[in-house]
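Presented below, as structure tokens, is a lone chain in the form predicted alone.
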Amino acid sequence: MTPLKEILTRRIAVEGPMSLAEYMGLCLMHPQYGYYPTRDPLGAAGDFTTAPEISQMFGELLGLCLAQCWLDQGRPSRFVLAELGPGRGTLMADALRAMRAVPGLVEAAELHLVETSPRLRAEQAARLSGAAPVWQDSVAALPEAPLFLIANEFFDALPIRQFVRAGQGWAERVVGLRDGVLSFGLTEPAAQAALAHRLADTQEGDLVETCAPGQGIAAEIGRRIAARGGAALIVDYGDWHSLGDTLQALRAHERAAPLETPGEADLTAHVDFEALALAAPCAHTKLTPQGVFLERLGITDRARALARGLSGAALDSHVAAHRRLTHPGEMGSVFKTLGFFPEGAPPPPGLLT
């Protein structure tokens, strides 16, 4: 039994079942045994690979997208350039390299990284040493200024709750013990004010997920953009509407049982983009598949330009990376992009309203 599994088992034995959100929060962020504080989860040696690690083109295009937003909004002389959950800093390094082609932009930017993992902060510091990054523990800690923000595969790792429709109420899915083993169970059905609107589009036995932390973060981002300008690009897997059990665990690039090795596997769930859009008090774009978004930004032209200097295995790898980011059968349709921007301003390039 892993140390965290033992801690969770003892706690549930004393206090009773815990919500899925509490379980996920402890698995991912426990200061001593949590997943993110204790490891670098990215790449071949980790548990998953994100788009920035696949190709430099991803970060470059997102950087240029925000650069155009900055130009469209009158080139604010001081602004916050932020990334939520920046991983190793790869995406931001690629974005800044592309942004330097726009006169005055990088000089006006104050780089802030919202990251709580000491190990990942060290990686980001090494990769972004020339950009003078400042680290924050939360979006709320960012300076009040125009905000140009990227969140790639950030919202999927926030703790969720799950509710199963039971008549006009909802039974919450919780983590308890069965014969001393971590197991899923259900509470007695009760009314849930936050899910009153879902009674119209669900039926008996349907499972709906909610993510209060994600809605709170979206609200804070939207408040800043509405008040001071800026734009946000949210790229993640999920859909416009939550329906069904999407909780998954990944370990060494393979699916794992979510309750099997707490603290040693990544736990994620699909993002309910509608909930984020409704929480943000600013304008939002239509939800757009990642592949369509990148194609509109010109990824194929960029891929061709980079291919001219490649041959052999390097060229094959480059072609495969382009396909992986854009093809509907790979990341192109599973991952989606949502943009936030001020009312009355042009939407971020590549996204429609």
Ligand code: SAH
Given for the second form:
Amino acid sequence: MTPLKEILTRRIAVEGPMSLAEYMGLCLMHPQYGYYPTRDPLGAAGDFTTAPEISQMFGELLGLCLAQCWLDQGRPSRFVLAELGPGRGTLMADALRAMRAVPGLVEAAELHLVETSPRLRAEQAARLSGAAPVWQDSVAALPEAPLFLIANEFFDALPIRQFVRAGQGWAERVVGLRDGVLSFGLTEPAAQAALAHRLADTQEGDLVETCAPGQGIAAEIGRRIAARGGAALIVDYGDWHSLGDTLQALRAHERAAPLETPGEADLTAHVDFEALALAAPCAHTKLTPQGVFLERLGITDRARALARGLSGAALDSHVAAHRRLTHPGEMGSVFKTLGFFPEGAPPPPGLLT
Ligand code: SAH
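What about the form predicted together with the named molecule, after the form predicted alone?
Then the entire complex follows, led off by the chain already shown.
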């Protein structure tokens, strides 16, 4: 039994079942035994890999996309450049390198990284020391200024709740004990104000997910962009309008059972981009497949330029990385991008309204 499994089992035995959000929050962020605080989960030796770890082109293009937003909005002389959940800091390092080509931009930027894991903060410090980053625990702690923000595979790590339709109410899926073993159960059905709008498009037994922390963060980002300008690029797997159980555990690049090894597997859920867009009081773009977004930003030209300096195995892996990021059968259509921007300003390049 993992140490966290023991803690959770004892606690549920005393206090009763906990919501899935509470379970996910403890598995991912328990200060001593949580998944993120105890490891660097990225890369070949870890449990999963992400777009910026696959190729430098990803961070470069997202950086240039934000740079164009900055130009379009009259080059604010001081702004917050922020990343949520920067992992190893790779994306931001690539973005900053590309953004240096735009005169005056990096000088106007104050870099803020929203990251809770001390372990990953250290990784980020190692890659971004030249840019003097400031770390924050939450979006609310960012200084009030125009906000240009990137979040790649951040919202999928936030705790969700799951509800099963039962008549005109909802039974919540909770984590309890059956014969002393962690197992899923359902509460008695009750009305849920937050799900009133889902009574129209669901049937008895359908499961819907909510992510209150994600909506709160989107609301805070949107408020700042509406009030002071800026833009946000949110990249993740998910869809518009969630339906069905998308909770997933990954360990050593393999699917695992979500209740089997708490604290030792990554737990994620698909992002309901509609809920984020509705929560943000600023303009938003259409949800756009990652492959389409990167093609519109010119990834093929960038890939050709980089290929000229490569040969042999390095060239093969570069070509494979380009395909992996953009091909619909790989990350190109499972991952999607949503942009936030101020009403009346041009949308971020590569995204349509
Ligand atoms: N964006 C990176 C890493 C994705 S992994 C990449 O694309 O490679 C998820 C990241 O979000 C990790 O850095 C993790 O520590 C961070 N994270 C997860 N939940 C968080 C929370 N509630 N607040 C701040 N950071 C969080």
